[in-house]
Amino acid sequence: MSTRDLILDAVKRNQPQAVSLPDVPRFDRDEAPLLELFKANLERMGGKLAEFTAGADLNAWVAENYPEAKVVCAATPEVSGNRAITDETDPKTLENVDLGVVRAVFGVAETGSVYLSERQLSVRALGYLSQHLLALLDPADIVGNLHHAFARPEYTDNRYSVLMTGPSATADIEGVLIHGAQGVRSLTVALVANGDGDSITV
């Protein structure tokens, strides 16, 4: 038997016994309704929640609220952009995007975050090079806390995951809070139900 075989045999014979992982509680608490908590924490982190009436025209809302956005890149068919994006798009071509639009998979009430993966962004750079980001979110897809978020299958089904919490910010210089220092200058979450394009008023 070769030295290599001896080593591999010794490793094989001395494997530790498998130990079951402990059950991690979800730490649910009796708090405000999830939507109210999500809104409060989103705004606390510098984000905004868009208010709609049922059946609102998203394209008209985008045109009204982002009148200076010359380049709109939508990674969801629910909004018509003027810059196409696919999985093959060169990230460098997104450097002049004024508004990026995505559909978030779920939100986290505890932190006011929205979950995005490469499937929602198409190109990851869209979430960081855009001047402003609009994330569509079904209010039924808001979970209570990060324990619920990390238990979802998206974290094992995707190669890239991010919980985006408000626009980019820094307070390193003289303790002054600056938004948009290293990424998007604003993050707006629009409550739009999946599938039917209807939205709700909060």
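Nothing here was measured: the structure is a model prediction, and the numbers come from that model. Residue numbers count along the first chain shown, from 1. Here, rigid core means the biggest group of C-alpha atoms that superpose within 1.5 Å across both forms. Compared with the form predicted together with the partner chain:
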Given for the second form:
Amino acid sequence: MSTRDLILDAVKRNQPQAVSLPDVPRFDRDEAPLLELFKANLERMGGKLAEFTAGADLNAWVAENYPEAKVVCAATPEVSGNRAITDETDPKTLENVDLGVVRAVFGVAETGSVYLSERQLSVRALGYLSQHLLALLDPADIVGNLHHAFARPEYTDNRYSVLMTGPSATADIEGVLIHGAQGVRSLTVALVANGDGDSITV
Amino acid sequence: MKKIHHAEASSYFIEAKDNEAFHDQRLWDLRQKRDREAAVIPEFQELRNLASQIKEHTLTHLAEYLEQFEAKAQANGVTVHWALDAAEHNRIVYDLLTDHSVRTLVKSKSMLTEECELRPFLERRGIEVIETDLGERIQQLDNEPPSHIVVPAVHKLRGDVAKVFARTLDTDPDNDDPNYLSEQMRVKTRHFFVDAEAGMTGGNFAVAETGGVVVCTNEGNADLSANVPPLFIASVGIEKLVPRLDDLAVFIRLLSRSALGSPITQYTSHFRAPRKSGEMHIILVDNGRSERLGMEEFWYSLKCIRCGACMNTCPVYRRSGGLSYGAVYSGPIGIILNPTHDMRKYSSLPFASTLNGSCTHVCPVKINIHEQIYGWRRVLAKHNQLPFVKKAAMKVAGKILSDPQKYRKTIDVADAAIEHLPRFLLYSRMNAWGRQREVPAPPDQTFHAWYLKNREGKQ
Ligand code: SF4
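Can I have the other form now, the form predicted together with the partner chain, not the form predicted alone?
The next block holds the full complex; its first chain is the one shown before.
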């Protein structure tokens, strides 16, 4: 018998009496406007926030706010950057990226997270090897809690999905909170309406 | 196998006074953060009920969900392997690594790979293994196992870390600033992510509906390990299955709130398929789990999501440190998991508890931890595995407890003794715990005396 069948056999033999699967409610409730909740949680988790009015010059803003960034790699056409990326890019070549720029699909108010898949990142490693990350988010695309987040079609459509919440962090030495562990040193969420008029990008 | 003597082992930690005091306070702080975070969510208790029921449902239909998960993962282009035990798991990993000519493996923290002792196995065969979680790396460099399942180096102070890093990473021995030490870790680990030929993670959850493995971390090291090298291996215990994404939401809402008191980990990643031009392998590991599933009283321990809340709240764990349990899993969850692997070796662990129930109270999946600890004591007594001192003490206790009058007399005498006996008698060698523990001041009145005084005449 293969190991697989041995394990499945033992499991079947030992499974205790069946317990039924409960329905999971969405736990919607009237609370502070989602955007306000999102902002508060993002900041609590160490993320930064930037707000823009329609038609703002994002390239100028990037130049002004990341003056030290020599290599800017943008996986969204809304920022130009100086390092091209496609889904064929070898992840290792992103090692020296100072600033990665992506457009997130949606945000989660409960946690201050943004959702990204490899469609937005082009190459998954862009979200981690970059020293800093700028994620554009349409303020209209914020869901209330994680029940709504995991019900989104992106989770069954995409090969890789991540909820990013603030920058990488560690508190492994005496509980002292440090941002910039192994992943990005900072995460800024820029609230910019999605120009294409279609707020749900799949 | 050498027996573990928890009370003895803990005395080393307790002697390191600063470490112990800090450990106690840091873990209690995590417990308080957990309480604050739980209070923010009005449905927190309802989520715990759901989590418990979903886990029980999944475990009682586990074969079905494992098959569904496997089929989905394969359809996504993932290779699924099955390992009966640690040896088979390690062999699968080693074969994959040699097939891909891997010399360096970057790894994120995984209790399952600790359980399988994968690292020494690979190192003996010439493969360089780099732990990339800060706490786990500190422990690797110091040649110690993790002392906590979420914060592996929580028993160390900054000065200890500075020494380990100076010795192994050539950092400034006089600089113990956590910012400096963490930055050194970052700078000195980064090239491994880029150069390693393979990366490995554990898995917090495996979703049958999507065939995806979910990893929850804060440092970004798991996503670097999984997404940069061309070969990605995820080791997952078979009990980590959840049926649907709807179920996953319940656990993600509970996990980091219970573990660290934050609403979510910085990264919650769902790996369904290999990255472009990469390979992804999932190893489903049994290692005693299917057998535990058949233990009428103890199968509930398979519901565990490894949040560590029971450890943070446990007075014995906080004061004795994780290493004193001499096992991969420490604290209350360790007490109920380890004897399922080796009852004799871990026979002292079920006594490292006050049975105060605090663990059960905080467990996000509602495992009846303290009842299981008590259950293990009964099993051990039946199998004649009680530690000698406890057996002798319990014989006396048994006589006294079975006779109410004798009991009352003993209590009166004992309280008098606490007040009047010299310390050297109280803290005798027969009471290993007493050596490090202060006895509380006796109450002015026993409950029985109070009851007699207050109830008499009222009836
Ligand atoms: S037993 Fe419960 S509280 Fe303890 S680690 Fe497991 S899930 Fe967390």
